[in-house]
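Have a look below at one chain only, the form predicted alone, in structure tokens format.
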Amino acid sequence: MKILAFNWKLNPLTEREALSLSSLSDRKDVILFPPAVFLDAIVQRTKRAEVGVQNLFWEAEGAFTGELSPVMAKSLGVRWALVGHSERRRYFEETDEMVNKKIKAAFAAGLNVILCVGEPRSVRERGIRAARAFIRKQLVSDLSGIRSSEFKGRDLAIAYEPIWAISEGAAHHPSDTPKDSAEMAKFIKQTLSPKPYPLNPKVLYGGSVNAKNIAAFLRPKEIDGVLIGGASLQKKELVKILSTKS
């Protein structure tokens, strides 16, 4: 089954709106990533979809003002953590070392992880070989020191975010196509299996996905689902997206 992961980012503004969206999205194979303030309410109301945190810290507790620990998230009934999103790397200067610590902490707390990787425009403009080298470096660094034993009972998915395509759309960059993204998904899977990591992760496409292009990005067998941002907050778009998934 293909996965639909909805990253709401810093939206919506009220719990009422959040619960309305979660009710509409409450389907099997859907993962919701709402703002942390709405987690408890959504976990309590959600029956079929799973819920995740958009961010977490690598320590369970301590003097880390404003952070959310994986142990706290787990105690709420959360099952997933979104780690390494391009916005976290850009605006909060998260490094691969920090991402690596977060993945380890998430697994230690019993959470599943969606790891985001993706190349910026400056890298993509140098060609596909440069893009693949960039992605390989991210994967190796982000998963450094994580052994197969630590994955027992955990799920790992990789969200490929072509940063140059997010919020710009394929019209601004013709190479942002399902075919090219499927090739990158295939490359990611080959990179992680069988060495240096005995993994078989699902790979999601995390570009600018909406109701118009979702079917095309879900069609390739190499792509196991999508990570959707803004379109998952628009109810009319959301209904169409869920209908396509069905």
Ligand code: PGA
Contents of the next structure:
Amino acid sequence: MKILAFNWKLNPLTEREALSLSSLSDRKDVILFPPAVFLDAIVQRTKRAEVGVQNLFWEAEGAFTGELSPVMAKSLGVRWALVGHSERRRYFEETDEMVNKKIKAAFAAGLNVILCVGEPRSVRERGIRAARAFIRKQLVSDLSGIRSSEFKGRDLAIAYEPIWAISEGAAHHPSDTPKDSAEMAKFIKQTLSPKPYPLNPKVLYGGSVNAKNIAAFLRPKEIDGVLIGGASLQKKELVKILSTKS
Ligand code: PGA
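Switching from the form predicted alone: structure of the form predicted together with the ligand?
Whole complex next, starting from this chain.
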């Protein structure tokens, strides 16, 4: 079963719209990442899809105004945490060190993790070898010190999202090619297959996936699913995405 993960980012504006999107997407192969204020309502109403937080803090409780506790999320019935999304790294200055602490906190709270990695355009322009080196460095730093024992019973997936391929509202961004992203997925699996990462994580592709190109991204055996932003918020697109055979 290939995974369809939907990252709604800071959308939609109302709980009603959020519930309407989640009821359309309520399937076993779907993981929903709604804004935190809608988590409870969505967890209550979904039967098959799993639900995740788009971000979390590395402490469970305390004097940290405005933060989101992994333990509190877990107690609501949340199963997943998206960690290290490029928008968080960019707009909120999340470092690899912070990403690493967040992964540890998510696992400690009993959440599964989708770790997002991806190279900027300037790196990709230097070629595929430079992009691989960048991704390897991110993986090694982000997963540093995380022992296989900490992975036990948890799922770790890596979302490969080249930054230049992530859409930003109306601007048109081309996705990566299915061939190149499948090669990167293979590289990520190879990088993480020896100890101390024996879990063989699933690798998802993300970045301008839509109803037209999803089938091509789900075809390669190296790609275990997709992480979709903008297109998962448009009902017509969503219906087509959900009807794609994987
Ligand atoms: P996009 O976003 O599908 O709108 O490009 C993907 C993501 O940022 O996770």
